[in-house]
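Shown next as structure tokens: one chain only, the form predicted alone.
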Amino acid sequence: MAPFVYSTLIISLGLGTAMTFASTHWYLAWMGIEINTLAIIPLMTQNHNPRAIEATTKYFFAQATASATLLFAAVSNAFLTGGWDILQINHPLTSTLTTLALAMKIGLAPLHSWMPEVMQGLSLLTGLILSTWQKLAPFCLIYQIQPDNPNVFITLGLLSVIVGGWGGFNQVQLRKILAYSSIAHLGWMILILPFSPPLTLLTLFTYLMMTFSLFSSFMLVRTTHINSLSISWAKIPTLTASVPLILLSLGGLPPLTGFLPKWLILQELTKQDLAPIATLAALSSLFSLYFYLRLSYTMTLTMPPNNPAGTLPWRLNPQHNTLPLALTTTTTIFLLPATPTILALFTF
């Protein structure tokens, strides 16, 4: 892809998200999401293989369906209330339709079936954009919708946590595992959104850090299959030590950063007299922890049958800029002691 075209697409991604962030009108917000969708489709097809074309087609149909539903909900809301303001969604029908359309946009269960299949056909870099940046614009709209009945959010969040953990059980493709991990983390965010929106922002922030560091690590070792993790020690030995900590942080184990949002979410759900929901969510997160431990075991405690021939890659000069990976990995692992400061920043 030509550098000018690539730069234009990246700028369009930023423009679409910024337009959705800044808009108070449903039509402008919808237009920003559509710019995002149309900008990432050429990035998905730049590899020119049948798997990428299939993934792009599935992504387009899923996003087109969600966009049509969202526009229909916005028009219906304008018909019922007489305004296009995003904050003026008071009717139960339009509120539910909008929530379901945005849930399909970001891949929440039970509207998640496109997400693992699309991720499997993409490169790791495009998958990183799909798992992080493409979630921001729809999530901004979900954040502004505060329905009177939180049961829709609770149902979507709990189903996503369960499906995200259960779906990654037997997967050997790293991109599918990362897709189910994304579904599970988004479920935690939606589950707590009706009760504590600042806590949702904190969970989103930690999810973006952990996902960026994990994708960057896999891009450095150039691996997309669980079996190839066993030779990562020959490529970059330091990643063999740091990636398991990133994975355990994604699983929510203390004393790592990923424990912070789950701990606070369970505490808030218990305060809202939703102890059964909190218990089910905590038990469902054990499914996700299983495949994180599986990846950690494969990377650190297994050895390939033969040593890779030739000069070991770690003896060569690195070809990548590892500063962003180092910063995000540090925050992914060591941020838990700064919990009071983080809560003061996100509680406004």
Second form
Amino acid sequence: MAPFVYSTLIISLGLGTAMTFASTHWYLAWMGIEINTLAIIPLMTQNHNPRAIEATTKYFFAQATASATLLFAAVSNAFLTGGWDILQINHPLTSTLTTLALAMKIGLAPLHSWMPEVMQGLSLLTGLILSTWQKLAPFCLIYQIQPDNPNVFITLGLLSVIVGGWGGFNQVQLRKILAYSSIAHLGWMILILPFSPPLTLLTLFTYLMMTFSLFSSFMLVRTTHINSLSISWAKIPTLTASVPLILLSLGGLPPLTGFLPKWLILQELTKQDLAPIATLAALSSLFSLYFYLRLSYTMTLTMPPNNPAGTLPWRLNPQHNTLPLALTTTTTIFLLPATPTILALFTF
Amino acid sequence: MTPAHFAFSSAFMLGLAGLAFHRTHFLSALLCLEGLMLSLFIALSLWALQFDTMNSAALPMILLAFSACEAGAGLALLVATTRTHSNNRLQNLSLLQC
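Same protein, different state: after the form predicted alone, show the form predicted in complex with its partner chain.
Starting with the chain above, the whole complex follows.
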């Protein structure tokens, strides 16, 4: 792709999200989301192979339907209540419709089925953009709708946590596993949204860090299948040691950053007298932990037969820029002791 | 619910049902999407007419521009899919399932 076209697309991607962030009017927010969708489509198809085209098609249909439904909900709200303000979406029908449309945009459970297939067809870099940057604009909107009735959010969240764990169970494709892990994390965020919005932001922040570091590690060792993880030690031994920690952090094990949001969310749910839901969510995240553990097992504890020449590449310097990876990996692993500071930062 | 609201809501719902349940050809899905957009166009025009505000008079035109862009992207994807999957049936898009 020509550099000029590429930079235009990247700038439009940023512009769309920035527009949605800055808007108070539903129409402007919708325009931002639409620009975002239209800008990523050429980025997805830049490797012109059947899988990429198919993934783009599926993404296009899901996103176009979701954004049309979003605008429909906004117009209906304008007809019913007379206002276009994002914060003013009070009518129960339109607020539910908006929630569902945004859930389809970010890929929450009953509307998630496009997400793993789209992820499977893309390159790791585009997949990274899809699962981090593309979530921000819809999330900004979903954060601003606060309905009186939290049941929709609880249902979406619990279903996402369960489906995200269950779906990734039998997968061997890394990108599908990443998509399911993204669904499960979004489920946690939505689950806590009606009760404590700052915790949602905190979960989103840690999710972005963890996903970024995991995707960049996989980009560095250039693997998309669970088999080829086991030879990554021959390429970059240090990374092989730290990726299991990133994976366990995604799974939410105690001394790592991933435990922080899960802990606070479970605490908050228990405070709201929702202990059964908290238990169900905690138990469902064990499924996710299972496939993270399987990835870490394949990566560190198996050693396939390898000849001495095959172990050479670790002596060479990697060609990528590894500074962002180093920063986010550190954040992913060591942030738990800073919990009070982070909480103070997000609860303002 | 006013008659205008009912009219564009039912148009939108019919388009959505078509998109969800009539899944044979790519082109028919694109047409359903276009139908959704046109019902939204009617809705925005009615809103602008009903309240006579200058601000919202431009909204239907912007919507048309966006839906034209979206339809262009959809048709480009139609061509790309036809080239890679050899016909335009949505049934054929099954490479990524496993």
